[in-house]
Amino acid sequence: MATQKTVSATGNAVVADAMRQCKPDVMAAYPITPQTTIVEEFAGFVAKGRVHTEYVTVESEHSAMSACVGASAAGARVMTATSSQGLALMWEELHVASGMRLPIVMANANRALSAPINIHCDHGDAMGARDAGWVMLFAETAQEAYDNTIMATRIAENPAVLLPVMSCLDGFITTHSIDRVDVLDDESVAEFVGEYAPQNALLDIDQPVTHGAFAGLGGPFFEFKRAQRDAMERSREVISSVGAEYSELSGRPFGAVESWGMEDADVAIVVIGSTAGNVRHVARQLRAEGVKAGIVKVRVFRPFPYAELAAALSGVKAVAVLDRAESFGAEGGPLFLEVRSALYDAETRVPVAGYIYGLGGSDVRLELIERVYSDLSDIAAGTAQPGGFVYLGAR
């Protein structure tokens, strides 16, 4: 295990520190609440000469990702950070980054999308980009945000993957709260992530290559997309092995899904991000009262860990999925749709209830979680059915 230092810091501060430790050659970023302290912190490293990074203070998020694409194609290790409207403005470029197979690492401070304008947490921004071809990691805590950033670098740059990775942390809840975090020493991180060995770098003047060619005339566009799908599928194994290696280095466990109480659970909640802590707290209390409550936290959303999720939920009598994002007109939120699909091939049909919660930072009170477990107990007992759309705690 590496030397570690325990610090009290915000999620954004340790994400910025993880980026510093990964030694990017280029950072191109634009400020947006609640991501700002990441780019400010990093600007401090630049000013103090603590990084060799060329820091491009672009004029928009669209240009941030455009510059990241250029820099990554050039052969540099590239990082950025954004949130909400910024991620939405990047949307076009997210697809270019993954389509050009560029291993860019981006932190996303999850925040609601306008309108109405709101600066607080939900997952609508990231979920809106879930089909953009990025590997997507979600953090429950500042510690996980730190760890995910370092792992993201290794996952993205693995020659079998070469895909961009989005590392999400909950706006304000995780980005701005001061938390206890164990931080690895610089040398261990540098050794863990290694040097980036780019392929077909634009700056290899002696072997000129064309990036971003036109594949539109009955051309191989379709095959390029399948190659991208294959890379995303290969990333499952890479995520798993990088996670295992990182666990050994840090002493902290990592799973695409992380379960608590699922060995004998009757009722289970599936959730993403910081709310997992609230759910675990309630489950622990309910266990003391004799309710066999469990929780499954999804830490990797793309590629979606459907096999691990189905395995974790096997044997339960009722499942609830908490979505901090809408998918208007769909049967449930994005996570609900994935979870129910993952359970389709299960031997026994488990009732799955969907809840939309916490949009735009709407409070996630413990009694709301208790209500979900109570609903699940009724469904498990056969005295109730999943109740269609539930906006948890909406007035």
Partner chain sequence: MATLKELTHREDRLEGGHRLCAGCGASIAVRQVLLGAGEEPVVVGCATGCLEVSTTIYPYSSWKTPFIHNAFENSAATVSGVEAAFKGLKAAGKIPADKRIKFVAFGGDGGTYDIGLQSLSGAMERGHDMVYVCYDNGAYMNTGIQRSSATPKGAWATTAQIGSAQQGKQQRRKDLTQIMAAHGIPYVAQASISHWKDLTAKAEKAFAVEGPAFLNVFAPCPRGWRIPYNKTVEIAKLAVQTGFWPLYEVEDGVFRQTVKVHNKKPIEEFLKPQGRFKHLFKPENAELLAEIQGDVDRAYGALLGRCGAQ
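Given the form predicted in complex with its partner chain above, what does the protein look like in the form predicted on its own?
Below: the lone chain, stripped of partners and molecules.
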């Protein structure tokens, strides 16, 4: 294991430190709450000479991702950060980055999308970009946000992948709360991520390449999209191997899905992000009362871990899925749709209940989680059926 130092810091602070340790050549960024302190901290590292990065101040998030695309295509290791409306403004460039197979790493501080104006946490921003071709990691804690940032660099730059990676952490809950974090020494991180060796750099004059060419009617556009799909599928094995190597380095486990109490669980909740802590707390209390409650946390959302999730939920009698995002017109939130799809081919069809919760930073009170487990117990006992989805805690 590497040498580590325990610090008391916010999620944003340790994400910025992880970026510094990964030594990007270029960072182009624009401030937006609650992401701003990531790029502020990083700009401070640049100003103090603690990292030799070209920090590009731009006029918008669209420009930020455009600059990142250009720098990455030129052969640089590139990082950035954004949130909410900023991510939405990058929409065009998100697809350009993935379509050009550029291994950009971006932190996204999850925040609600307007309107009405709201600066607090939900996952609507990231879920709006879930089909943009980016690998997507989610953190429960500041520790996971730090770890995910470092692993994201290795995953993105792997020659079998070469896709951008979005590392998400919950706005204000994880970004701004002080947490206990074990930080690796700089040398260990540098050795882990290695030196970036671009394969198709525009500035490599000995091996000239074309980026962003026209692929219209009769062109290879269809095949390009298939290549992206293949790269995303290959990333599954890369994520697993990088996670295993990082676990050995740090002593902290990593899985695309991580579970608690699932060895003999009758009822289980599937969740993403910081709310996993609330759910785990309630599950422990219920276990003490004799209820076989479990929790499955999804840490990798793209590529979605269908097989791992189905295996984790095998044997349960009822499942609830908590979505901190809407999918208007669908039968539930984005995570609910993915989980139900993952369980579709199971030998025994498990009832799956969907809940929308915490939009715009609405409080996730423990009694709300208790209500979900109570509903699941009724479904498992056959005295109730999941019907539609529930707006949990809404007035």
